[in-house]
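Presented as structure tokens, the chain that follows is alone, the form predicted alone.
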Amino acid sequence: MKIVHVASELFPYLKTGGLADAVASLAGTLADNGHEVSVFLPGYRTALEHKDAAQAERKLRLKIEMGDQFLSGDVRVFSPRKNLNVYLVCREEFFDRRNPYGNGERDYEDNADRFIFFCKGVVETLRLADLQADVVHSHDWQGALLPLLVRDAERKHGVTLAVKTVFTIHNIAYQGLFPRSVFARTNLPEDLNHMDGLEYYEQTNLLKGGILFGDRVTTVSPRYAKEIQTPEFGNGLEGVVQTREHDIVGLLNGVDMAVWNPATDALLPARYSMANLAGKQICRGELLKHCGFAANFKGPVFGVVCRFVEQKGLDLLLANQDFFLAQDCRLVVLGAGEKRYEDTVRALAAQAPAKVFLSAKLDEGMSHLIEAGSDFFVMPSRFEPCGLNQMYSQVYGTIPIVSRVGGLIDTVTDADEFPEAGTGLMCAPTAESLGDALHRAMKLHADKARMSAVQRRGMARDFSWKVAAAGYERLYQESL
């Protein structure tokens, strides 16, 4: 098949989440299996600065219709590996910025007009390149009106550019919402311009559009599909959700075992296996000592790598704070986001250093650290999608503590309910439940030889691409 999937995010060249892991993660393993791949991302100035782009060629130049004006732009291509072309659609007043989306503090206010650009410009390179593909895939918010401006484009021509389109909801709470004047650079014909189409209160809605007008649409969890359609998770989209019901479909996200895999993993200080892990005491005691701890502490270590916004439950994480100053225990935290949760954890890790670790920062490798290097790994989302770390976790025996919700029931069985199957500890999205299960941990800690189990009944468990890319191929097949 020739397959096409559109993202605002692609590892390594774009990453601030699991989409650009996901996406790049799904894109390989289809190119691995013989698909023609080709994934469109922005411009960006770390994608183009990537040594992968060096040799990207300028494939076109592009003309590109927004309201009453026409914006320039261009598109560079390059293949990373056999299968796969990653295009950049190039216009540096939208995309020439070291961060995607905001400063950190707020949104840039030219978003709409950002994404919608680059939706465009895939577009019409897929006219313009004649990619005649099977299968346009777009990805949340910032790919959402894919599916619209292929038919529209499609109409315009007299063209075939994608047999299907399909639409994935990686986060329904990110919605791409904007005033309703956005609708007008669309370009779109105007009765899409209501309640049946992209209107959303007296608001244009980017992730409305894809939902309703992919040919199918999934979610990144069987779970997350169902809850999608309520109104606690549904954020105000539950009733657009439902009316795809028939047509939506939860698929887990997988593990990039040439990327996660504590056996080959090359930012380790130690390689280690589930028949031998030895290594993990050694990036266990680097851990401990790169964040000014004692190599040899013998407690357990609690690890968390986030973004710093409400979903992740860092305020669920801080209201126990008096549980990691009691007990003989280490936290080290990972992340970036938002100022009011980084300015807390600062607060908590001055407060007492000699146990509380904070890197305010995204940092590939100290989350592979963190990952190897922890006994426990602290999760307490909200919501989650899907959620790779708790995968992550299992795949390097380290024990994820994760709330129950969306992708974590689906990937994480507790060590307590079913004591001959557990991976992992599980609590309900509150502070309260999160302190029990913290104390449940202190408690698995203290027991060598079940800890060992858990661990390794995590690391015996097969998340990887090849089980989760089978199910797109077939979605792919069956909706062609």
The other form holds:
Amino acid sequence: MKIVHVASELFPYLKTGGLADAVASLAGTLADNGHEVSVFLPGYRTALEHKDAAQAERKLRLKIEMGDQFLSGDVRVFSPRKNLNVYLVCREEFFDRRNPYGNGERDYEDNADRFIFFCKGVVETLRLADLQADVVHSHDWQGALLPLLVRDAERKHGVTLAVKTVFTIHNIAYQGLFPRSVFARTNLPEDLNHMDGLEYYEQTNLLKGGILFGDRVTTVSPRYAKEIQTPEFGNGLEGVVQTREHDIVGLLNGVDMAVWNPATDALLPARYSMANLAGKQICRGELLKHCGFAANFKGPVFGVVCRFVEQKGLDLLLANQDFFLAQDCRLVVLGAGEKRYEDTVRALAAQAPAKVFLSAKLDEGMSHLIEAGSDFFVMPSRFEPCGLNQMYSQVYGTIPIVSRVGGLIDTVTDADEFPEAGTGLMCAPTAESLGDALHRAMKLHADKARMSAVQRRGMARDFSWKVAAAGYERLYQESL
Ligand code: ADP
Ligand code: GLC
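I would like to compare: after the form predicted alone, may I see the structure of the form predicted together with ligand ADP?
Complete assembly follows, chain above in first position.
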């Protein structure tokens, strides 16, 4: 099949979270399976500076209609592996910036224009380069206009650009919600500017376009597919999702075993596997040293790696700071995002520098070292569409402590509730319940035989993308 992916993140060219990993491994696995895969990404500075893009060829020049203006740009393409082309939709004014979505304090004011331009650039390339896609699969609000723009361009130009469109919701909390005036920038027919279209309480909601008009709609775990049809998790779009109740499917992400595999991970000081865990001890020692702690510390090491946003439940973790101060343990946190979380974790680290360590930045190497060197990985998310880190943890023999929401429910089994099958510890997304799970972790850590059994069960699980990609292949076939 000819499959086109459209996303605002793609590892290793631009990554702020799991979207980049998920799109890269899905596209890569589909390419390995023999499909002709193209991935469209905005021409970010980091992507253009990446060594893979050095050979990029300028494919075409763009002149994109945006309301009553025309904006220029160009499209460059390179091929990082067999069967895979990466297309960068470039316009310096929009994408030559340090960060993809905002300056750290707030989102860029021209985000609507940036991503409408991006989507239109994709459609123009489909048309002018005659890509003849079987499937155009776009992701999250930044790609949500694709289903509409593809069909609109087909009508205007009398051509077929895609047999089917697929839209995936990675996180319904981000909707691309803009002033109503933004609608004019789409140049879509005015009848879409109402409540059965993109209009949402007198605003323009781009995500709604993907949910309503994708031929097929997916999300990233079976549990989240159900949750987003409820007011608790639907972020106001539960009614819209319900209209696609019969079409929406939850396909769990996987782990890219070429990147996240302790037996081959080049970012680690030592490698290991279930058969020989000695390397995990070396990683643990290196992690402790890196944080300025004694490398031979015997108590449990708790690791956290996440975007610093409300979703990740950092406030629940911080509500348990007395636990970390009182217990004989270590806490290592890596994260970037909202300053209020950074400030509070920093204050805790300043209060107990011998026990708590914070690295407040994006650091791929450190994220691997924490996964490998910790005993427990803490992820008390308030909601979690899928979550990758709890899967990485299990693959790395690090026991995840997670809240019972979304994809975390689909990928972790509680070791106290299911002593013969457990791979982690689960709690409700509340401070008390997390506190209880942390105490259960101390007990588990003190029982070496039980700890090792839980760890090994996690390592034995198959989270590879083979399974996940097969689900998408079936979906694409069905819809053709
Ligand atoms: P989300 O997509 O909601 O952020 P996921 O668990 O799906 O959550 O994916 C998060 C991804 O981002 C993981 O690969 C994780 O290691 C990575 N990540 C998050 N924060 C950082 C950071 N500060 N440095 C490096 N990697 C990070
Ligand atoms: C989003 C979600 C996360 C998911 C990732 C990849 O960022 O927050 O749960 O794992 O997308 O699908």
